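So this first bit is one chain, no partners, the form predicted alone, shown in structure tokens.
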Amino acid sequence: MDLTAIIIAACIVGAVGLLAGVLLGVAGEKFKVAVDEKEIQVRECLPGNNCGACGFPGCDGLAAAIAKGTAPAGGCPVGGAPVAARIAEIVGGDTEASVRKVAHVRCAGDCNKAKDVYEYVGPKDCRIAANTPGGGPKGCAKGCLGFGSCVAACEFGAITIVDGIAHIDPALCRSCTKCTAVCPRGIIEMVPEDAGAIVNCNSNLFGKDIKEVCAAGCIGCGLCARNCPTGAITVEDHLAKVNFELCTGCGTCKEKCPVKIIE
């Protein structure tokens, strides 16, 4: 084998890959995007949920937006106050976390006070059984299903199923409103943890309508409404609903409640 040839060889391919190397620097240097590194420290403090709770696409989309002050240090309702703390540190601001926000169901119709109008035999998934009819088995449609879609799309463990209704730890609860995605009924909704007061159902048949398929329904009588000291409480289209800005707690609506389904 010539030798010259070798070394020929070898300085060509060790010339290219020099060259390769300068290009590809000046490229990297021409081309590269300027990183926050605000926006490094904060994205490090967010929890990695990508839940979307906080209004932004995910968690990059948050900590890009805390880093340019167009997002509270509190903006992650998953990571509440201290997270909220350690972020302030970095951007400076205010310190208050957002207020927490927890998962509720509002129905109340488990099994001993919803009716079923037909057996329903499919999958256990609340999805495919709002797909059959009438919505599923309930005589509410509007009620839980109680298959647990809710509970397989909870990464925490905050929801099981109690007598064929989901029930919600808030203590467990992470604010990431995947289950609120899941439920095809729309019954999952975020409410303040401290909200003084909650309407345990969402269904807007009139009084006679409701209790001829569950004991645990709004008649839409009104009486919450009428006693509530702070005008809280209204009834739209049969059914009661709080405003948790006024609401106090004072607990009057609870009492007046004849079915019991406000806590």
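Note that the structure is a prediction, hence the values are computed from the model and not measured. Positions refer to the first chain, counted from 1. Heads up, when I say rigid core I mean the largest set of C-alphas that superpose within 1.5 Å between the two forms. What changes on going to the form predicted in complex with the partner chain:
Comparing the forms between these two forms on their rigid core, the Cα displacement of residue 46 reaches 2 Å or more. Annotation: Cα of residue 12 displaced by at least 2 Å between these two forms, core superposition. Residue 249: CA moves less than 2 Å between these two forms after rigid-core fitting.
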Second form
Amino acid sequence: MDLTAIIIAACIVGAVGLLAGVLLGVAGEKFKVAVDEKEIQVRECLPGNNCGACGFPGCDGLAAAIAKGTAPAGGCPVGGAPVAARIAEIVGGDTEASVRKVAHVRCAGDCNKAKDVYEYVGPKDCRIAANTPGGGPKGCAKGCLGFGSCVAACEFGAITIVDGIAHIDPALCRSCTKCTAVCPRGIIEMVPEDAGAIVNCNSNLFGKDIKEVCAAGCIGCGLCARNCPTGAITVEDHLAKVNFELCTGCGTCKEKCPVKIIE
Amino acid sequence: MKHTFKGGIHPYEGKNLTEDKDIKEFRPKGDMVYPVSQHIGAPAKPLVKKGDQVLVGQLIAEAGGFVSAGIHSSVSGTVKAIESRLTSAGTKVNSIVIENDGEFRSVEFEPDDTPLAELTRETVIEKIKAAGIVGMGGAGFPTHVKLSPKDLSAIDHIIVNASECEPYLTSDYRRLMEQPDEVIEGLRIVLAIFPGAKGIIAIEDNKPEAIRSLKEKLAGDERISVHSMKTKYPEGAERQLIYANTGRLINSGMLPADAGCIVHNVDTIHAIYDAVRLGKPLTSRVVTVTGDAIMEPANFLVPIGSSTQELIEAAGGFLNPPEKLISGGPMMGKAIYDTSIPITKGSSAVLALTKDEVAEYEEGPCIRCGKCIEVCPGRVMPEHLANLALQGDFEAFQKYNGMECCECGCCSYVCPAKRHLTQIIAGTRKEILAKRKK
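Switch from the form predicted alone, shown above, to the form predicted in complex with the partner chain and output its structure.
Next comes the full complex, and the chain you just saw is listed first.
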């Protein structure tokens, strides 16, 4: 074999490579996009799971917004207070992070307390079951169906089905709100992590009617509202509701509730 | 060539249980329940209050808008309550409850013998509206709205849907066998207000007796023809029926009127006859009570508002404990879990089965055989739609024409893996429609 052919080929490839390298180097300097130092630092603080719960297109989007000052330092609901504190150090400003919110299932009607009125045959998916006659087999049309659409939606493994209803572990919840969006009955609500009292019922049925279908339903008696020292509880449309800003977590309502559904 | 469409299935018919049984008049004894929503559109507004005396044929709730229909009492008695009661859809609906005195005292009806040529459009529509007639095939679309399309001259076919493709159901067939003259007159009344239209009575060819008798009666009639349709489910689905009879295709965004057609159920046409000729409002319908769990399957003329429980008792009660109760036919009817529900304008049958074939099998994975696509009369891909639905990808679901599904159930019926395809697609359609409304 002719050695010169190989040497010529190697030289050409080498020369092309050198030329391309020089060109790239020049172009890299000339067309450089200025990146905000802060943005890179903020991005490093964020969790990086790109869940979109903040309302921006992924963590990069939020980092850019925080660096520009259009989003607050505590804008990442997943990271919570520690991340907010670190970001605040970088961008300066308000270090006080808001109280972390966690998802909570407002239903206590498990399979022992709320009976199914018929046998459901079909895909184990709440969204499909909710469109069958009566909105699913559960006697209560507002209660947790327990087929676990929220479990499938949760990326952090925070939700489990216990006795036929969903339970969310507040420690694992990353506040991404995917479960609240997927639940066909809208019974998952974002509540402050330190909420003093939560009413575990979503039904607006009249006391007698809810008693027929669930032993753990809010009957709208109003005992909690009357006994609350700070007036944090109101009963609207046969359902008690807690105003978390006024609630001091004294626990009076929990004692007074005849169906024991305030936790 | 037979009138037919692409796709469809041949389920077990089960019509032999009741097809030769004459329509018996059923006289309820217990309380009557009239849900204010027995139709598509605005709920009716109750006109009576607790303690009022009512007579058969008395208007007890007026139409709540243009797309709505009034409701008439089918018994005489006292209004007991206006409260929410369970209906066949499984939800509680505000209902007028009347304590039946068992005497069936009636208001006076005014018969009308005006010759067909002199009937005006306004009087016919007015009488139909006053009689509270809605589509009695199940959907319950108010008939006066259906008969008032935007462009009257565009309507060239009035189709009487007598195909009754749902297994077990024989109510329309018995109506045709026992009262063909009334049905024909009813159709002539509708044709009288659509001068440019032709009448078609579409019957599946598994009812040769009905086809023969109607053809004899209509011999020499140039405006009305009797079409013998190939026996196949869902031959009686509106879109398939229109295609089979006229070759015109419509989609979910169109109305039959866009294809120049108006389709009426046999019982609806009969109710139009009653309303225009006898002045009688819609207070009863033919209901088939059947299934292998029923002692004596039969066809009944049932006052609307009767309790399903009483009706089952009139058919001799249960022969065997039923495993599944259905309001309507087995393919598109609604499974019910309580026999206290009332018979409404759209209840064509009460079906009690000793075997729940759906619950009997475990759902398996799709084996990609494509049978569901083959049988789908809506010409969509059920397996693909079901997968998209389960993934929650509603955008792709609509892109692949998921909204064209008519929920006939053919895909679920034919699926060898026993996947609940119709249920998944129907549930997702409902969710998307609900989201669109928001």
